[in-house]
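Encoded as structure tokens, the following chain is the form predicted alone, with no partner shown.
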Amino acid sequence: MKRLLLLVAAVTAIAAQAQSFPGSKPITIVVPFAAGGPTDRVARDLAEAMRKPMGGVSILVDNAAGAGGSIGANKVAKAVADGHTLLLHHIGMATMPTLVRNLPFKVETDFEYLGMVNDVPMTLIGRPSLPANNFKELTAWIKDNNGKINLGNAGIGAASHLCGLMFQNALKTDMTTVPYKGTGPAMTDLIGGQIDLLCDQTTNTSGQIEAKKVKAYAVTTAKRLTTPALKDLPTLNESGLKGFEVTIWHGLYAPKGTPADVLAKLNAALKAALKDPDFIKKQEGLGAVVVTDKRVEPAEHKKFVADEIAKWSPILKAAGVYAD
């Protein structure tokens, strides 16, 4: 009888918590990359857009970088499942199962999927002192300097790393890859001339391109972009790298076991944020496309990630790279 009473009390407490969620306790969105990078930018814009539909509660961003994004993801997987700790991750959710050996969690079963946020094109950019002024000149420069070129990325498994792998494979050349704990510091070194090239998300490059702090060569989409800062850039596909297309996506997650009522409130707040005119404007200004299709639903989000895991696993295994 005592155990039954304790169980009833626990269930009642959980139900009460779900009904009052989020209460006055802040919500934290964990970003598994360094501050100042593209995923961090998306998280901070999303936090602002979700605050109102969540009743005005504070929504904070916590950067927990390292190990291909698995450190931050593990922090959320092991967090209390009450809806107050969330994860914003990109395509790394699909690459971690292959890249990170002895991954301390399972991507497909240790999280509650809340919905997709956006799709983000990428841009190939170079240091401002690079002699090449267009993609044709860049390929010639790369050929002349084969083996001497430094290509930055935000760490193994990051979007910039995946794009860099595909770029090297497409050109059939080898570059010295320089991993950072985020593309924020990588961008700083690119502007300063410490590295030569970077393939990064438009959320992180548009402002630098517009300010002419870096040289821009191409975008990774099938079609040219319409964003003012990027509209004159050719695609890598039209530049001669046939079939080259990389688009990075972001999704929102909660720890496994988060109450259904809490998940419903979080999903509703996410959907409201994705319709927020200010959020849409900010994302469009960065070249990102806010998700409006069925992937905003948890089940479709989960199916999409499973398909992405199947897509990237053979590519990464063939490359023989690991994040640990």
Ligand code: ASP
Second form
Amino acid sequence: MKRLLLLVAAVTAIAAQAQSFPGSKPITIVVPFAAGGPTDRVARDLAEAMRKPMGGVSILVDNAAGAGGSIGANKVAKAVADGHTLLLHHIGMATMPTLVRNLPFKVETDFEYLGMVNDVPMTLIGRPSLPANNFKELTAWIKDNNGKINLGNAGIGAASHLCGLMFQNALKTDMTTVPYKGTGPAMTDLIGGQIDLLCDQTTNTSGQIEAKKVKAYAVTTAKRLTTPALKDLPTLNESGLKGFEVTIWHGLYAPKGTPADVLAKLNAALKAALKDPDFIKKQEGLGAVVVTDKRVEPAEHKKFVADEIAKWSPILKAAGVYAD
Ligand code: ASP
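Alt. form predicted together with this ligand, vs. the form predicted alone above:
And the full complex, kicking off with our chain again.
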């Protein structure tokens, strides 16, 4: 009898917690890369847009950066599943399972999928002092400087790593990769001339391209972009790298086992944020496209990530680069 009463009390407590979620306790969105970078930017804009639909509770951003995004993802996989710790991650959720040998969590089973946020093109950019002024000149410069070129990235499994691999494979060249905890700090070094090239999301590069702080060579999408700062850039495909296409996407996750009512509240707040005109405007200004399709539904988000794992796995295996 005593046991039964305890069980009833525990179930009632969980139900009450779900009902009162989020209460006054802040929600933290973990970003698995450094502050000041493109994923961080999306997370901060999203946190602001979700605050009102979440009843005004504080939504903080925690940069748990390192190891190509796997440290932050692991932190959330192991966090208390009460809806107060979330993860904003990108295409790394689809590349890490292939690229990281001893990944300490399972993308497929250690998370609740809350819905997708946006699709973001990448751009190939260079340090301001780089002599090449367009993609044709860049390929000639790469040929002339074979073995001496530094390419920044955010570690194995990061979007910049994926794009850099594809770029080197397409050109049949080998560059020295310089890993950072995120492309925020990589951008600082590119502008300072410490590295030569970087492939990064437009949520980090559009402002620097517009301000002419870096040289921009191409976009990684199938079609040219319409964002004013980026509309004159050719695609890599039209520049001669036939079939080159990579778009980065972001999704929101909670630890496995988060109560269903809490997940429903978070998904509703995400959907409201994705319809917020200010959020849409900010994202569009950075070249990102806010998700309006069925991928805002958790089941479709999960299916999309599984499809992306299947799509990228053979390509990454062929490249033969792994992290332990
Ligand atoms: N753009 C980075 C990447 O390459 C991550 C970041 O700093 O947001 O994955």
